[in-house]
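One chain comes next, on its own, written as structure tokens: the form predicted alone.
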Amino acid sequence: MELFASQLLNGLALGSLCGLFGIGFGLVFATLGILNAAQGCYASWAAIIGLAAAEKMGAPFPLIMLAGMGGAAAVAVAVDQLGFQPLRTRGADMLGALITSIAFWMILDSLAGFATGQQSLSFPSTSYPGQMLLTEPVPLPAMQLITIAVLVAVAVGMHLLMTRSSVGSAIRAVGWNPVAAALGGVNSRSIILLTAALSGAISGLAGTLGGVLTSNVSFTLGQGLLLKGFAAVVVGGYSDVRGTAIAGVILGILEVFVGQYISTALRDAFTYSLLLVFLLVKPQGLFGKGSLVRA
């Protein structure tokens, strides 16, 4: 029973990372119509920047998180303006944006590999809460609980932002029709920049937390989050960020339990089989109604 409870907590923490990244990935996909293959690199670079803040500046844990989020947001805005904005100006389709994002993925991935020396680095043990809140009957690592709490806070906050605020209304309007939104008084360019920054920051938060939890700060960090985050968006649906969060948690628990009780070699097979089932049987996802940003 203790093993089951411990693995459940591991699954919740892993799923929280997947759900958190999925919220950031799904936001830019639904509002800007971009299937951004470079999104995982934002997470990798957030962890790298957070690690630099910890090692070079001795920053405390909250500032490490903020540094990672800020760095990822800056990278996301730069990619959007350098790569995607010219495509929007020319009226390019989603395929053009996907190809562009793959190019940025390769560039940012190579730069991340250079920055880390092609190695898997880790945060200093003194830079984050590494203690156990309880040891009996089930160990409760502080970082796992923090990760779960962050997912809940971001999911609730994003849901309220998208459905209860004027900013959320503007984002939804730009997502539906940028021209009509501009005619209605919305500054589409500013909203696009805000969306890119917000999406990058959330993905960066997932990357920095993931770097701490897995002791893996490398160019490979974002690749895993990209695939699992995409799966969370598809399984959860596009109509509600809460669906993405819940789907991410489900996928995380499934992966951990399959690895523990069946075979570690089959973890990804189960995850992506579930993804395939939803694409074929229920493409709108568990909670989807067509778009992540609809109220």
Contents of the next structure:
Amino acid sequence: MELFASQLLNGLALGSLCGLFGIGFGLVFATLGILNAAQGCYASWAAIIGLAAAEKMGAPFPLIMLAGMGGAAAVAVAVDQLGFQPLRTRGADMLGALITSIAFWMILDSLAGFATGQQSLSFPSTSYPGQMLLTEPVPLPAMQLITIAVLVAVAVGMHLLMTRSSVGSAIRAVGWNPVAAALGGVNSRSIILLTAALSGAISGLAGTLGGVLTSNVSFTLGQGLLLKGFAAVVVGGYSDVRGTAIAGVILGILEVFVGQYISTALRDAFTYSLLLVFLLVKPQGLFGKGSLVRA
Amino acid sequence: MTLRLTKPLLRLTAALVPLLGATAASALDAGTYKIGFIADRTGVVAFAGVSYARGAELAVEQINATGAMGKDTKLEIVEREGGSDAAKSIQGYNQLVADRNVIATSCCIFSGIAGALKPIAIANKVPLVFYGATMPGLPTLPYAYNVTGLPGPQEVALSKHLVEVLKPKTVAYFVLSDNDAFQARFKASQAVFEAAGGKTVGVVTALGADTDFTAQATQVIALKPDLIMVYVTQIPASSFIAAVRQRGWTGRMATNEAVSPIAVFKKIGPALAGVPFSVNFSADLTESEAGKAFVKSYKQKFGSDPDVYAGQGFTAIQLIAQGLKSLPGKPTREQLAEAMAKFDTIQNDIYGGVTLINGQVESKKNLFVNWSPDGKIVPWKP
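In place of the form predicted alone, the structure of the form predicted in complex with its partner chain is requested.
Complete assembly follows, chain above in first position.
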């Protein structure tokens, strides 16, 4: 029973990272119509920038998180403006954006490798709450609880932002039709920049937390999150934050329990079979309403 | 009188001429000899790839600085980045072998890539020295050589030592399920423990691309083994050990040389202290003169101690240089390969006793070591 509870907590924490990353990934997909393969790099870069803040400035944990988020937001805005904006201007389709994002993925991953000296680094143990809140009967690492709490906070906050605020309405309007939104008085350019920054910051939050949780700050961090985050978006419904968060948690728990009780070798097969099932049976996902192809 | 002196001089000269001729013939022609090198300075194993490339770079620099190849004779590395990617490595390798000035080549950490490059080397009759791959059967004389010890002997030696010292009744293993080399290492170790009565209580696996090992740490701790054996690459090993220790496990663990680079200790810190592993080279413990000189010059050039991977990169170039030095004139690739095939030892041996058997390096020495809490590799004492 203790093992079950421990693994459930591990699954919740892993799933929270996937869900958190997926929220950022889904936001840019649903709003800007970009399947952004470079999104994982934002997570890696957030962890690298957070680590630099911890090591060079001795920043406390909340500032490390903010530094990571800010850095990832800046990278996301730069990628959007350098890579995607010219495509938007020319009215290019999703395939063009996907290919551009793959190019940025390669570039940002290579740069991340050089930034870490091609090593896997980790946050200094004094820079985050690394203590165990309980050791018996179930180990309760503080960082795992923080990660779960962050997912809940971000999911609720983003859901409210998207459904109850004028900014959220503007983001959705631009996502549906930027020209119509502009005619309705929405500054599409600003909304696109805001969406890119928000998406980068949320994925960056997942990256920084992931870097702390897994003791791995390297370019491989974002690569690991990318596919799982994508799966969370598809299973949860790309247009709904709640679905992505819940799907991320389900995938995390599934991954851990399949590894524990069935086989690690089959773990990814189970996870991505679920993705396939949703794509076939319920392509709009748990909470999704729209179709995958935008009008 | 003049005649009397002249005769013996002429006789002496006549006697010496063939000898001089022989000396001249045994020297390598002056010039620059290019060694093609597929580096893995980027990609998933770049943490080791950088060290391999630095070791090779240092070897060439030392050989050239000391004039070891002869007057006005230099070695030069022509590097192509493989990025731990098969397609990129093959493309780079094809470029290298197409350059007829490249007399020998060296490559690869991943056995799969090494296996893909070997037929190209054989078809082009160019010597290829593997510096990191560990798949059995890679060396094929006279063209393919491996300066990295095969998996198995080190694990067996460490496992036997642990059986003698710790006498574990139950052993759990943490292994990469998608890595043949680590599967082979784990199985070799498991056979030793089981033969000595060490029951396997669980084999917990991860995939090479995984980054989160909290679930595996929980799973292994729940097995409550006397000993945890860790047979995975650097990132999983370091993250797993950190996760296990963070969850309060104070029991015994042992691992492999993947944790030997200083970067791993810097990452994990004292959590890594006391976890034994086996290596055939350690900058802190090397006893051979060649090893000490290598450590000193590496530290001078790169500002840090060489790790086990740097040693292998260094040795790969030494083997090629040794082959070249043994040849007269301007040797062809085939002649170099034939010369290398005759060696059973490597000169300038930093390990203090390696043999070359059918192109495969075997180390006589196994050091059982661990990191001390202050970040030094020290002999392991239970």
